[in-house]
Every structure is written in C-alpha cells, then in structure tokens.
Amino acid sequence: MAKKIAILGTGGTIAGVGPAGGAGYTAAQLGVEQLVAQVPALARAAPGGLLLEQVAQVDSKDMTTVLWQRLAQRCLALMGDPQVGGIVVTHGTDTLEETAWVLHELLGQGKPVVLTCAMRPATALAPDGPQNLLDAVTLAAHPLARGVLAVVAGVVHGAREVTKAHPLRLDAFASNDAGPVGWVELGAVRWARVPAGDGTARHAALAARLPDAPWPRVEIVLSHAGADGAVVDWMVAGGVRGIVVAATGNGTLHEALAQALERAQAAGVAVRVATRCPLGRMQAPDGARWRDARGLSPVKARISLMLELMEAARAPGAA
C-alpha cells in the first residue's frame, strides 16, 4: 500500500509573489495548499496521499534556531507516523544548505526528508518551484530514498555536500568534489549512488529535547589579508560560546588572528578550522591548535558546533 508524503511549507522564493518578470518579488506569500495546486500532477508522484502542513512562512535568509527547532519536531513526529513514507520541505534558498545540515545531524538516515526551492517565484513567467516540488516528491517517494536530500534543476545532492553556488541561475545548487547523489529526469529517479540505509543520526538524542535545550552563540570569522582579531576579542568579550574561523587555503590563519583565536579558547570558547576555498577539504596537519571542521563549509561546521555544545552542556556532570 503506497504511504503519503507530507510536505512542509516553510516560505522561500519557491512562495514568493511579484512582478511576471521575477524581480521585485517578495519571498514566502503564498501557502503550502497553494503551491500544490500549481502542480496537478503530484497526485500521481504521491498515489498514498499527501498530508499539508505549514510550519513557518519566512525568506530563508532569516531562518532562526528557533524555526530550527519547529522544523526538526514536525519532521520526527512524521517519521514516526507508520502512514507517512516520505517528507517533503520547501525552503528557501539562502539558507537550504543550513537546515539540510541542521536536520541531517538530527534525524539521521531513517525515511527521506527532501528539500526543495525555487529561485524565481511563483509568479514568475516560467517558475521553476512546481517542477522542483513534482521532483522533490517523486524523490521521497523512491523505495530507496533515505536521509536528508535535496533536489534542485533535477539534481539531488546530500545533505553534506549541497551548497548554494550561484546567486541566479535555476541550478543554483552544486555538491562540488562529491558530484551529485542522482537525478530526478522525466518523473524517475536516476541515482549516481543510492543513499545508505538506515542509521543513527549524530544528535539524535538531541533531537527529542531541543524545545528545552538553548542553542548556544556560535560565531564565523574570516581569516584574510590584514585581519587583526579584534573581532574575536569582541565576541568573547560578548560571551560567544564558540568560533568557526573560515581559514585561507589548508586551515592557514593570519598571524593576529590565530593569537585572538588562542585568547578566546584559553578563555573557554570551542574553535573550529573550516577551508574558505568551495572545493576539496583541508588536511590538518599533526599537533594543529583547533579542531578542524571534518570537510563541512564554515556554516554547516557552526550548526555542529553548535549542537555539539549542547550535548555536551547536557552530559552527566555538566554544569
């Protein structure tokens, strides 16, 4: 028996309303029900059924942890829901890579959470949202669809790799080095590897009580040409609970800003060490002073450190 796909509106572009010629639009106006109706020929993609939802009606550029937090809570009941066989969020762009990686370390690779969006909005003259939203669930509908993905142009990326590479154009999206998860072409769905099966996610116990656990203040900085670290000094000063610096080429660090970074870990701040460069991932060599970010860009690496310090606030004998 064919199990329904729930999808969850959280605004975007993908719901944006404005002028025929796509500029001057203003993101996440129109309701999940709305999207859907655009696209007639999701009840094919989705012979179980679909189940709507609205979960937030927001321009990714301002999602918030607490967004987060609703985001990931929908998403587990639903996975929980024995009639439910896939979730489908439309999103934002700005921000898609973000929440992929914020639902990726706590849902783990259990049924599929797919995300998609649009880059022009839905009243555009050629929208590009109902055609992602049709790809998105004949992507979570797939017997072998598992984890985080999106799909984007047709193109499924994972939940590590997916970046947002291009301010414009419709495929916007890149997984860099790791090339594409598969596609989705003509209503079926082409894999380049098949997602692996079922596993735990990192901060799956996490996940279960994050309306009581406070996300702790995270910060990025860039290392580059003339930086002098006093940012850092300020955060700490402003009790930042940690730092991700985006480091030049294979973790390198201006000299001042390294000697900010070693103030504020003597001061208790957790840092991390991610590449500014888009491809390849940093090889950190032996007897490094910081942690590096296990190949995740700067943003993906915040939300684990992120998260990693709430569990940690949350061991036995932890203050």
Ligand code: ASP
Contents of the next structure:
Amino acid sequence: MAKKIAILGTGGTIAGVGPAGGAGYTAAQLGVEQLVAQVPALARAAPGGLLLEQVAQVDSKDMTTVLWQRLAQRCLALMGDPQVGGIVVTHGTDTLEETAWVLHELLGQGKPVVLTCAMRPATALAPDGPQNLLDAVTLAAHPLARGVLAVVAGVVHGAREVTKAHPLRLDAFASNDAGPVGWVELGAVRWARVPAGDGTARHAALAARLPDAPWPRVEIVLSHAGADGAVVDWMVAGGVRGIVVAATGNGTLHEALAQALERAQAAGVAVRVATRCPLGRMQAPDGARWRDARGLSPVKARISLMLELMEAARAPGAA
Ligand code: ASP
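Okay, that was the form predicted on its own. Show me the form predicted together with the named molecule next.
In what comes next, the whole complex appears, and the chain from above leads the way.
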C-alpha cells in the first residue's frame, strides 16, 4: 500500500506574497496547507496521502540552530513512523544547502527527505513553487529515493553538493563538479546515479539526543589579500569554539591570518580549512598545520564542526 508523504513547511519565498506580478514580496507568509491547495496534482503524486505540518515560518536567511533542531527532530519522528514513506521540506533558497547538510549529518541515508524552494513568490505571474513542490513529492514517493536530496527547477541534487549558485535564475542551484543526482521530468524521476542508502548518519546518536542548549559558536573567516588575522583574535576573545577558514586555492592562507589561527588553536579553538573555490576538492598537503574540511564548502564545514563539538561534549569523560 502506498505510504504517506509528509510535507513540513518552514517558510521561504515559496511561501512568499507580494503585489501580483510586482517585484517586491515578503517571504514566509503562506502556510503549508495553502501551498498544497495550489497543486491539485499532488493527490496523484502521493496516492498514500499527505501529512501537512508547519514547523517554522521564516525567511531562510534568518535560519537558526533552534529551528534546525526542531526540524531534525520532526524528521526523525516521521522517519520512525511506518505509515510515512518520505518527507518534503519547503524552505527558502538562501540557506537550503545548509539545512540539507545538517539534516544529512543527523539523519543519514534512510527514508528520503527532499528539500524544495522557489525563486519567485507564490503571487508571481508565473510562480515556480507549485512545480517544485510537485516534483519534490514525486521524488519523495519514488522507491529508490534515499537520504537528503533537493529538487529545484527539475534538477535533483545531493546534500553534500547542493549549492545556491545564482541570485536570480529559476534554476539557481548547482551540484558543481559532481553533477546532479537526477531530474524530475513530466512527473517521472530519471536518475543520473541512484542514492546509495547505506543507512548511516555521521551524527545519528546526537540526532536522537540533541541538547536543549545553544550549539557551540563556530564562525567562518575568509582568507583574502590584506587579511591580518585581527578578526580571529576578536573571535577568540569573544569565546568562539571553532573557526572554519575559507582558504584560497588548495587551502592556502594569508600568513598573518595563519599566525592568528595558530594562536586560536593554541587557545583550544578547533580550526578547519575549507577552500573558497566553488569547484573541485582541496587536497591537503602531508603535514598540514590544520585539519581540512573533508571537501565541504565553508558553510557546510561550519555545520559539521558544530556537530563534532557537540558530539565531543557528550562523549564519556567530557567535561
Ligand atoms: N530570502 C528567501 C529565503 O531564503 C529567498 C528565497 O527563498 O528564495 O527564505
């Protein structure tokens, strides 16, 4: 028997409202029931029925760890419900890739969790949200779909690769070198590579017991011409727990910034190096002074470091 698809609303432009056909709008205004009401074809895409829940109502530029925690916990509960076959999350475009990554790290490759969004508000002359929502439900209901995916403008992306690459275009998202996981075309999923589904989340144990406390403070610093590292010293004085540095090229850093990061590391701050290059994967040289970010973009590396620090705080013997 077909299972239910849960749709969790979190806001974003997909739920945005503005003057009909006009440029300005306010994100996160329509509830998930209103979004679903715009797409009668959802009944066919989810023959087992839909479960609708409003988890948040935010412009995703203002996403918080508190909302991530609430969303992850709702996803976990729904993944444990045998009547639910998959989950769709409607989200803003600005931080979609971050939410995709935090859910991937916490939930892993079990039942599909498909994020979608829109570049135009629901009141636009030709809104893109309804088609994206239909594609997301189609994908979440597909028997081969696993883990955290995103579908935007008919293109399916994996959580590790997905990134917002354009500020305005309807197909604003890219998977860069890796290429898309697949496409949703005329109501059917065409896979470029089928998601692996190994069932393991890097932070599954943490997901079940996320602490009811602020997440450790981790900041991102950019290495650029003229960087002097003063910002790192301010962060350390302010109690930062981790720093991800968006380095030039293959992890190279301005020497003044590198010296400040060494002072930070000596003071107990965790440092990770990611590259600011959008393509390729950094190859850390042997004997590198810093741990590299496992090929993650700086924003995703920041999430992984926050989770690592929380995991370490839970470990036996941790203070
Ligand atoms: N600022 C909006 C958001 O991320 C942009 C969008 O959804 O396209 O919620």
